[in-house]
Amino acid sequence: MTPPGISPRRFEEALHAFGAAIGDGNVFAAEDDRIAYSDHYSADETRQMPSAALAPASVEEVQAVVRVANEYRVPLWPISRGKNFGYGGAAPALRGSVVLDLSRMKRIAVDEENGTVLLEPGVGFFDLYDHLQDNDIPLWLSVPGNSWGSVAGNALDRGLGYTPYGDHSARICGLEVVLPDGGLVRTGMGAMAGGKTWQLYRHGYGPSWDAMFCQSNFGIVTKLGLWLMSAPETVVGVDLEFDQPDDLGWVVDTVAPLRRDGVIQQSPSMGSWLRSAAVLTTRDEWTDDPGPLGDSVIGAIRDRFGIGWWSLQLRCYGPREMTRAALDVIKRAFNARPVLAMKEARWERGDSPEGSPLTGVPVSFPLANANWHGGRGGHIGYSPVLPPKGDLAIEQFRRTHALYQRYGFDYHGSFAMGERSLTNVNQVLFDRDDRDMMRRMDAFFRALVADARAQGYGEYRTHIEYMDLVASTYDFNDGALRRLNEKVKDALDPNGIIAPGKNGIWPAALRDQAHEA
């Protein structure tokens, strides 16, 4: 396999040039290598199969790779660790692209006094957590529900966590970026040689560029500054269970003002029963009926694990006096409400780690939900953003639940409360060996996107297979945002080298073909 438009002989020359730049041992072009960098949750891994992979170890080697790629017109697909399963993993949007694997770049520099870290893309959440623990640094990181990926990569893709610092992209402060021509730039205060406030003040002087490199293909981030949270004196809260699907509405209306006013500092997520059950059991333990699970089976699963139809965990962080007062306010808000169960949770400095993302501890057990159907399991994420209103949440749930039923899938949804928004995070669980299920999954996903667009809701990120589809829903003024992205792409990357097709942004040479498709 070769990249689009490149002859086998020319591509072989390019691979030799890459080897000269980063060492032949860091160029991977065998069939097993291509499979290793494919989308392991795809029904057909060949659809976005790369032609090769490269693993540089420094920013200088990344620059050298980019210069070679421009010379030979080889498209690169940068990844930090390639662990974002459910969104494409390490695989490129454009089949035949060369994966630029940055996982060997693992430097960490923590400023303990100011609560910041400067790190490279290969640093995973477990790496950073271990670094903080091993060096007795009293700072907490925020981690996503499944934490085996890259800290930088997750922030650049606008990933979310469960502590007060859970909006990861909002905590970015200063980037180092290799541009598509191989040049190097530092954003914000890092633009000053020897500047002392690169990770302390986001904006610098003039336009701010950090956000430009989030979910884009305008450059390759080689260092990322991130603000970390001071280890709090206490973490207190409640674990809540709710019995009925329609409880979602009043719970959203109860939590939204508490979140907006800062009583709740984190972004809590209210998840359906399957979010818990899918990591604790498998479907074949309960039924051999291929249709969506009925109420009797759902009731039996809930009874075994003692969970509600919805579950919600709320936490407050800080000095003991403040968290105790905030918890009183939260409990008062749920008084006289139909709460199925309420259990208090408390952690204090000096206690052993709670072992939960709620206290900044990385975990990987949520990956077990891919085993729900058996076979070669997998999942795909669908996450539209809507206003934080209970009636709208109920309507969203009912429409989405009906689509799950229509296409024959078990409902796996949650609602994450932001400061001014509500994100409906859905996992579509499937068995890749079930060809009919995978056919239905594709139709189901497209129906979900169409439904959200009809309501005026957009996804905040999506799988590589559906990047063009989701980009097309951002259609104000005949797609003015897409045209703006394309102008920037053409100006910075005239050869179309960096991540063609990422988030629907195509270089000029491939644009007409992509738009027609």
The other form holds:
Number of protein chains: 2
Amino acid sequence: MTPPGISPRRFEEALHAFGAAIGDGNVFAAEDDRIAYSDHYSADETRQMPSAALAPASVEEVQAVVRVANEYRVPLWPISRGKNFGYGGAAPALRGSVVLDLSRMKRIAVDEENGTVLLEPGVGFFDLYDHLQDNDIPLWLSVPGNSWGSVAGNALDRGLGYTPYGDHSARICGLEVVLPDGGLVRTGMGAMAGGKTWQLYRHGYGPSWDAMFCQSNFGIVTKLGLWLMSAPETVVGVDLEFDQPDDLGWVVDTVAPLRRDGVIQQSPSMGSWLRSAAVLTTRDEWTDDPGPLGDSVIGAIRDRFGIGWWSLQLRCYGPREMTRAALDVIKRAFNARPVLAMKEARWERGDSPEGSPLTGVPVSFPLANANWHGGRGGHIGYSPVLPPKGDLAIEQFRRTHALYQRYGFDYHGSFAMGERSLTNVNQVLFDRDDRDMMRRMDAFFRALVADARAQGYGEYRTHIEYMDLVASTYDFNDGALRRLNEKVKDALDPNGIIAPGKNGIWPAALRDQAHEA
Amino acid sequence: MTPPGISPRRFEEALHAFGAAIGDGNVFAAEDDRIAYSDHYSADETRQMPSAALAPASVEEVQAVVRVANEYRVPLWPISRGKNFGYGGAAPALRGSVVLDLSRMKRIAVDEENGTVLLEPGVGFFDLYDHLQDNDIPLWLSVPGNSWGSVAGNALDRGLGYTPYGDHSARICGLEVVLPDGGLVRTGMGAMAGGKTWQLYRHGYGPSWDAMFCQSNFGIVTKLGLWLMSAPETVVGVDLEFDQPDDLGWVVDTVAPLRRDGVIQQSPSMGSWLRSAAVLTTRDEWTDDPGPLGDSVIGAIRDRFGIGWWSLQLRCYGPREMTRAALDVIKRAFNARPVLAMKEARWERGDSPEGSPLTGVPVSFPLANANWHGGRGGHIGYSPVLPPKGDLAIEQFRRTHALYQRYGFDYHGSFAMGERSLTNVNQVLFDRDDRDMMRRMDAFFRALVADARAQGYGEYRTHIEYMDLVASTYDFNDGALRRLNEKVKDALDPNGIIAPGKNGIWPAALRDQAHEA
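Target state, the form predicted together with a further copy of the same chain; input state, the form predicted alone:
Every chain and every other molecule in the complex is listed next, the one we just looked at coming first.
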């Protein structure tokens, strides 16, 4: 297997040249390697299989790899740790690309006093958590629900967490990037040699590049500055349960102003009953019926876990008197509303760790939801962004719920409440050994994207297989933003070697590879 | 007078073509017009004088102007309202450029429920304030100390205000931009035709462009989405006075963690004694001595205004119990510290407007400080960014204070406390009819920039005359970021028509125009 348009012999030469640059032991081109770097949640792992993988250990080695890639016109697909399951894992958008695995680059430099860290892409959430714990550094992470991936990679892909620092890409401060021509650039205040505010001041002087390297193929990020939250004195809040699907509406309308005005500073997530069940049980414990779960099963699941149709956790972080005051405001807002159950939560400095993503502790057990159907399971993310309005949220729920029903999937949606937006995060669970289900899955996903587009909602992120499809929904002025991205892509990467197809951006030479939308 | 390299006859043709596009009455090319659009705070107004100005009224007219500019290779210098005094006003970095005055574009579309506005560049702070007041919309602005300029222009140039929304460029959400080829693009969720979250979700899908059009010449922003703060229930705080220059150190170390951890959510500014005096009096009321002011005059000024060497105002915004709790935390932090005076401030919904930038009310009287020296006065901004550390702030103060003394200027510095940085905002006051002073001013400014560079501090913004000088201090990897910007500039703007020289970014054809650093 070779990259598109490259002969086996030429590719063999390229692999030798890569080996000369980073050591033959760090070039992986056997069949097993290709499988290891493919999408483990795909029905057909060969579909977006890479032709090889490379694992450089330093920025200089990344630069050397890029030079070779330019010489041989080999497309590289950079990954940090490749754990982005549900969005393609380590696999490239363009079949036959060479995965550039940065997981060996694991340096961590914490500035404790200012609450920042400069990270290499290979640093995982567990690595950084351990580093802070081992060195008694009173800073907290924000981690995603599945926290086994890369801190930098997650931020660059705009992953979300649950603390006030949960909009990870918004906390990026300064990058080091290997450009497609092998040149090295530092953004923001890092553009000054020896600059003292690289991780402290985000905007820099002139155009600001940090967000241009997010969900992007304009360069390879080799160091990422990130702001970390001071360990707070207290974390207080409420765990709320709601009985009816339509409670979603008034809850969104209650939380949105609190979130917008900063009473709630984290991004709460309103999740449905399947969230716990899929992690802690498998489907066959509940029913043998292959169709979507009925009310009696839903009732049984809710009884077992003592949850509502929706569950919501709200938390406030900070000095004791401030979190108490914020909690008072929150409780007042829910006063006399039809809350099924409300339980107060409280953590104070000195208590043993609360141990969940709400307090920045990485966890990986939610990955177990891939086992829901049995067989070789998996999931795919579908996450359109809505205005933070209750009536729109209810409509969104009803429309997508009906699509789940029509295509025979169990509803697995949640609503993440951002400062002025609502992201309807869906993890569609499937059994990839069930060929009929996987065929339905593809049709279902396309129906979901079309449904969002019809409403004027765009996905904030998507699986490698659907990057072109989602990109095609960003269609203002006949795709003006995509043309702008392509113009920059061609200027920076004339040989088209960095992540062709990432988020629907193709280099000139490979533009015909875009999947039909 | 014509743009560089364009004959008078050819320029005459271009002006006719511009007139055909936007109406002859909106083309200004008389001597008086050139003076009107020059830098009124410059010693020599002809130095960066434009050759003409154009005032389109719509995005279509902007596109038409851009097409003509491409045809005739006429460099355009877009301004929103051109009120950016201290940084060059309406004048272009490249002498002979044609000013593109967008001040006729004044549309305002407020989304009251979500707290956002979509603005055209001609909308001033007073316009938007009046619009909110006239329509009883309970949203607050964040305004700069001199608020007579454009809301969009200020955000795009990364202006600062004093409320929790004071980092104006950080509150941008979605742009409409005319690209150098005349094409129209919308960023973020506006990239979807009819998208419902253009002003609600900032990141979009793929690389995020908003910050690339800040301090930039990659396009002409014709609409800007901005988040606005809900009118809070209360604003409470303290006005603090400090007796000694070196109090700066412990105050910075006291405020920095409160600011970083969100107890204080606005960016307080610690200003020195000249701030009030220069606005409310003129220098000759105090002394005839031309040299820097001595201790006795400083003492007299402080007595008259009842202020310290430094003054600091801290404010908390929000529900009553939350601001009370935050104020308690703040007061505890200053407890038993050598505060010269502390006065509590309190505003509640229903009170008459507090009437200052602290509550988002635009003001223009601080412009009066240009009269400090008498004559035709002016000022220039010098604003390096430091880590938020007391010892570094004291050293910065001492070094720059010594430079003020050496070059014979009155110290006029303040320290704006950002989330993880400290911006040492200086407004150097001068009399531009005093030729000796203006000569010293240039040498003084260059000494200040060199001093910051030696410390590893970069300016966040600078005057048109010094854009190349400051750009040259961003020198990592031999100016890698500038080369990256130039590569993008050349790809997007091959004819080099949009704002040549803006923030040190020159198009290929004019790269020899860069001022020697």
